[in-house]
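One chain follows as structure tokens, the form predicted on its own.
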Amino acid sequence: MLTLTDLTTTGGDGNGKTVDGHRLILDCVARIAEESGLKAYLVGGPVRDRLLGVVAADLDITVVGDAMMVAERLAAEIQGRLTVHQRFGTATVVAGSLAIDLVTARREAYPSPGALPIVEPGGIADDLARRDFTINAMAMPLPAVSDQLVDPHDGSADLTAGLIRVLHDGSFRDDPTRILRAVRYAARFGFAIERETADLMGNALSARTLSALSGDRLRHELERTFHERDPVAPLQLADNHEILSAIHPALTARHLPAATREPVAPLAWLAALVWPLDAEEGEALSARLNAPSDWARVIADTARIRRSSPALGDASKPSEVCSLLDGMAPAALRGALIMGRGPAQERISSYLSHWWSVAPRLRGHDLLALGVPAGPEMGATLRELRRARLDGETHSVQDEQELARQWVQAPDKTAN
């Protein structure tokens, strides 16, 4: 039985461990399929990446037959966690840091543009024909004893030529998310979008096919873009093809700077993308994307931060900065930092590095002992103590105790 240790990458860049883990998984799947009289294939992105000399993060496997049974046995043998999506005949096995997607070979038909497909069982040729681009429509039979390639759409030739090409003229009409995927793959690999494919994409955009997509599906594709190593490149390419304005008229990537070398949280890229939008435009975008609470908060807070930029730039005390930024989504604040360095960004940087976490040294029970009554006056006193600490007016517990005593004894309390 394989163990999680066999499959988990450790040390260095992990490539050796990853390759070994992949090989163990593929051998295990091949054995299970062969024992069950089925045929299994490594498909899609992992095949593409293998031909490019890149180690894929996860594995995609198509089974001609019962993929669910293969997935169940695989999960049992590698002690993995199994998730089944019965409607589409798919399953995912997660073991350590590795995810293995198993799919029953199928053919698909789209009842209307942007709709989820109607699925029925098929062979490997059917399964490859339903894919988005030729470079993702290749397969290798398991066991992978050779580099035998199933390539009915000449994906390897397009891979060599550096081209993103759809499989048929109705591809973008069937699934408009492929429009966003096209620019993401083109930017990731430094490929060009093949001329006829670019024309088909432009026609699909003119026909407003993106409007047929649910907000959830659009948001999912944007989220994948934010997870790219360099999100700016696909976002700017999407802008060049007028894809972003098709999502929302005010959405653009022209203002984005070059991608930072430091890791940036995906939602910080959302904040950077929506930086030019005002509150009303942000609300409309949130509605279009059916934004969950974390997305909606980042979009709304980004507009507030941009509005507050002049006041932030003029703020002379840490407490003034905190009064403007407390409660803002951290991703929105980090998105503001992506937009460059100015007085406002310098204060945001200091807030994130130091000021947001500053709290009074005294706690509620300490103030009760000093005679501060519970309730609104307690909260006001704690806020005032925090302000004093932020602005360097207190430096110790004793300083705060003395200040609190003064407020308790004063006929007109300073805290408010």
Contents of the next structure:
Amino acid sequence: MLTLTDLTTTGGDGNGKTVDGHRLILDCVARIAEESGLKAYLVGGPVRDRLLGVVAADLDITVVGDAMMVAERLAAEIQGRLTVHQRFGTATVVAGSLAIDLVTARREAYPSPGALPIVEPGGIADDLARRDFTINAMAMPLPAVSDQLVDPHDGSADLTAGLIRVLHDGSFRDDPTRILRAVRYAARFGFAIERETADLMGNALSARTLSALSGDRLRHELERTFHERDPVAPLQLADNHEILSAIHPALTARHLPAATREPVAPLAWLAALVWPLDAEEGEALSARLNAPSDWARVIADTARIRRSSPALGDASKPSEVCSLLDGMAPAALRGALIMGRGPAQERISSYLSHWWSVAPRLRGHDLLALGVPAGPEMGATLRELRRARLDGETHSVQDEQELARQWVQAPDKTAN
Ligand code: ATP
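Please give the corresponding structure for the form predicted together with ligand ATP, as opposed to the form predicted on its own shown earlier.
Once more the chain from above appears, this time first in line as the rest of the complex follows.
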């Protein structure tokens, strides 16, 4: 079995610097807790990741007692930046690129499905019992005086067997975000969802448990999925378990490619996911997710881009492509590219790599000097100059001056 000594002295991925940093911080937390007569534990994701041989990105610490006090002293000692989340009784200390989350060990009760829990102080067993899956419900006591693992739910056995298992039958009902979390972890680690857990998940979905979730919480879990190294795997798993259709009937992952060649921004994954939705379905999804403006824009623009696809594929001039794509959210355009390479995608690719940034060589003040009046005509002339440059009709400042002079003499040409 893996021990805290391993955790603090070896780097599973050879990332020695990170591991040294983790060790120093864990030593510091242990000392502060000890001096205050408190017990501190490394918990959850970092314990799981270390047992898997991965160096965790962040450190999660549970303190039996006042975690705020430990957080304040830790921040002072390591000169980290302290943020206190009063509402949740948690604190984060950021030191360089490392975030250390500290929470007071607590017990939770769920007043109604999908609602936020009522929280009160508890012991480490209470704190582990409120967690989502057995593999996330392990703790390592600090300091590293002995090689212990607090594992009341047999998480290490599930880690070895490759299983995602909830701690109790009411888990998905208490917190339906765990439905999305289950597929995310299963896909990330290549684990199976344990049979009873899968049944419980199916029952929770049949009982429409997801509809009890607020848009914000649902969106937050989706966002975490988009941040995964390979979001297609959890999205397809979510589709197989009919989770996507429970969010919105038109939502599916069947159109997504099996693998992508290059890293993709999270919001481009949103665009890829909503590709099959029309404008109306997109609006309903935005409402369900309480989408902030950037999400709503990506969803709406994706429907527009899909609707423009035939025209894009037929476009023979760069300016035609620009008139279809100018103003679209870049993430929506990138999302369209995830779906493969058709004629429309070829045009989008050229637009993103070059055409969007093409501007006329002449500026407003150049045109004023040539006699173009300020006002709508100026705008129209600049647009025409851009169009001409995009379509290869002008190649120099002189060409543009020549065109502008022609238009000053025959302004009706710029009427569009
Ligand atoms: P990641 O999952 O991205 O690797 P992590 O395991 O640290 O990181 P977080 O979502 O940051 O996961 O949550 C930290 C810990 O809090 C988890 O390991 C889990 O024990 C617990 N947790 C998080 N969300 C829930 C939830 N919805 N229900 C119960 N426990 C949760």
